[in-house]
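Here we start with a single chain on its own, the form predicted alone, put down as structure tokens.
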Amino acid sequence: MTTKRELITELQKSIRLWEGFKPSPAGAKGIPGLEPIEAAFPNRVLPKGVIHEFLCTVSENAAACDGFLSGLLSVLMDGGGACLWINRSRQTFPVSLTMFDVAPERIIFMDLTKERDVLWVMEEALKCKGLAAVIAELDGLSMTESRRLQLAAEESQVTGFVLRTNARNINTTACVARWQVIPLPSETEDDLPGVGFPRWQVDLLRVRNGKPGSWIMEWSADRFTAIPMEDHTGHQRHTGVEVPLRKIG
């Protein structure tokens, strides 16, 4: 006999499918080292074939976001395919992608000036199943526009990332998750002089049917690493601290 709990579980699975969360295929890999953050999503894995939005309203956060996204691309592009990166400001330094094990020659950079052109190109690119991911820099994104992008991503299973650059235009969208990446000072071993590995505060501000939170992440040895609080005495933050839902989206 099916229990009440089993009925609820099956209903939740059906709702997730309607919302674009498709179960990962057998043998699909997660993001190495990103397990604490992936646990915040409904299927305990970073949703692919959906739209994620990142708040990059200041240049420092935009640079940090580029680094964190490059780490994600190293896994998303591992199975083949190229990535289309649509810029309006072109702050990304292609050679730096090699630090995250991403070959710059597999990234198609496109510079556009008009917002409507960026939206059109992104939607059309999301329909191309040969791409591993599409990244676009946008000032604003309406609910209708985000729904069109989300539907295109769900159909092709190409993952889309929208970089929101204007704080005044942060509104409710149909994107599956809203992120914010803030740069943190790196730390060297044994207090040796120099520069350590890239380190960020990663905030999952909103996630559909998931659990928002805040984590300290580092990129080293070709993978992410979650930094526990006791190893990060300069910034009194916990790994996986839950943050309240915000009314902005």
The other form holds:
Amino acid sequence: MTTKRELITELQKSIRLWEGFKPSPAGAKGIPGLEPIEAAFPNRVLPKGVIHEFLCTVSENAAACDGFLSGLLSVLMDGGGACLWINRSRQTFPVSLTMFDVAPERIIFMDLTKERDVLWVMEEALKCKGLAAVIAELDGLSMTESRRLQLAAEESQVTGFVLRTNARNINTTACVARWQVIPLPSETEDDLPGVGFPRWQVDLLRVRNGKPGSWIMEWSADRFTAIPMEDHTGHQRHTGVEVPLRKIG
Amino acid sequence: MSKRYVSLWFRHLVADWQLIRRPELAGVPYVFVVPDHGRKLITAISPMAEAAGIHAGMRAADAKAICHGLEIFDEKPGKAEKLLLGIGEWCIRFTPIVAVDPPDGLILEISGCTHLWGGERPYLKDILTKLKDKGYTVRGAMADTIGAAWGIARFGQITPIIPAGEHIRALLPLPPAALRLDELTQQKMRKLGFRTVNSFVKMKRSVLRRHINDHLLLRIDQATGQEKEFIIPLQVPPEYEERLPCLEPVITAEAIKIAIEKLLEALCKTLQKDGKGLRSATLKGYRIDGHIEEQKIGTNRPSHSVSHLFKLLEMKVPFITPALGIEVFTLAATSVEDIFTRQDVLWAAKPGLDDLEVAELLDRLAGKVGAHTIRRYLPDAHYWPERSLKPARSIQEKPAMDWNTDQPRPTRLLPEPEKIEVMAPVPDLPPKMFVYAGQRHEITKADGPERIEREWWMDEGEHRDYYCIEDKQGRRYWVFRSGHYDSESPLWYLHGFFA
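Structure of the form predicted in complex with the partner chain (previous: the form predicted alone):
Below: every chain and molecule of the assembly, starting with the one above.
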């Protein structure tokens, strides 16, 4: 005899399955150091095989976003995977990826200018099981477009990242999570002079079936480290782009 | 395999061309002349002028006397050769091996081609009708040897298609000239009273050599097939080529796709058998109006997978204009490479650049948005940031050296450094404040300088002193001072953004 609670948990599980959340295989690795953020997602793991969108409207935020993404890539591309990075700004500097433990030569960059081409290439690439991840810079993303990408990703289990470069048309999409990464002042040990490790405020603005939240992350020694809010002395809360927090799903 | 040849003879090649170009000449006898020692010598005649008794080699004045209203045109040198070349190229739709047979003929090697048209008769008929439709007076014959086909085309009376092995018998009733003899030999034959091939072909070779010459013997041997004869084709047919004639001219995209699939199936089978993979291919569609539609594809790694190559060619279909219809398709592998593993068995457990699916994806993307949009970078031995990497030449090219990781590099690098206004307390210290895009940035932390020298053997200019700086809000920038800090007002630039 199952209790009501168990029944609801079962139902929620199957709903998640229909929504494209595949239960991660037993022993699946999370992202080292990213546990506090992963706890915000259903199944307490960063969903793969779905579309994540990142808001990066100014170059400084975009750079921070590239850094955070590269950190994710280092895990996704672990074991020799390849990644397709569709660039519109042509600013990503491959050499820097070595800082995040990513081999730059394993990334295939695509220079595209037309938004239509970007969408077509991204969808095609997401269908290719041989890739570990697909990253695309996009101005706008409609509901229909995002749904197409999401379906392609669910089918192949390739993880897709959309970097949205225009703040004016932030609409609802079918993406599983909406992120924002903002640079924060770095800290050096014992307040030594110089610039410390990259540090960001990572906001999860929207998570399907999860809890949005805000965290401070640092990249050091080839992994993420969560910095407790109170430990971050120079901490100033950024609001960044004004996006209404709304839970979807 | 025994070979089969078709010989085509254009009796009024230049005259026909003139009529096609100027249809108002229909019903007018005309000739082409070249100046010769102050006279005009006739070189080409229209059928009407021929009927009036004019023949090549006559003088124009004499011709005018016997034919009223004769039009005379100056011959364009090399016109006949040019026309033959053009028609020869058009004929490649019937067979890959076409040779020009000057002054007024073509030779087609047709071994193994005729079944695509449903036999030798419809094949030859198709060639002749199409050429006649174009406006050329043409005779053609088919036989086992070039010599026999040539003779039958010009002197044959009964049937133009000589069954295999029958060519000697077919030659017997023809005049000696049917053996492609030079003028001198023909004169000798006439003097000796030989009217048909039959009258001398069975004579002893020594007798023929003594009374006439070696040339005759060679021509007899060539016509009978005892002496091998070679032709020089207009185009060297690629080793891996498939052709597909269509029963009805193809107009729809769907039909083109079917044609592509059929061609690919045949081509990939041959490639697979030989252990080869295709790197580039050319698809040609021969249109009714004589135009040739051409599309090319390339792959990142050798492939003989029908489904993959089909996807690549399928994307080219919208660029093919069938117009009134395409009669024949050819698909040629223009470059092939060895494949050592059987592709359908190969399955990469680990995704990555060696993965077949990735290579196939890139082929598809290159076909749609152009290969120039795809870039992969490898380290290059330069410290100058813009030159520290180079594009990889192929998907499988591995880095020849390690990435330079001594110094941190920004995640975003501006394509061109942007000028900024900077305030620094002491010239060689990192800046305290800078203005970029109208915004003031107060700098709280800084690393540097890292001096990067110009590579003077490549270009001239100042060296750069790079600083990694962080402003009050935590935004990290890569800036540099151009040149030495001694200078009056050093120039500062922003070159990148750190993560």
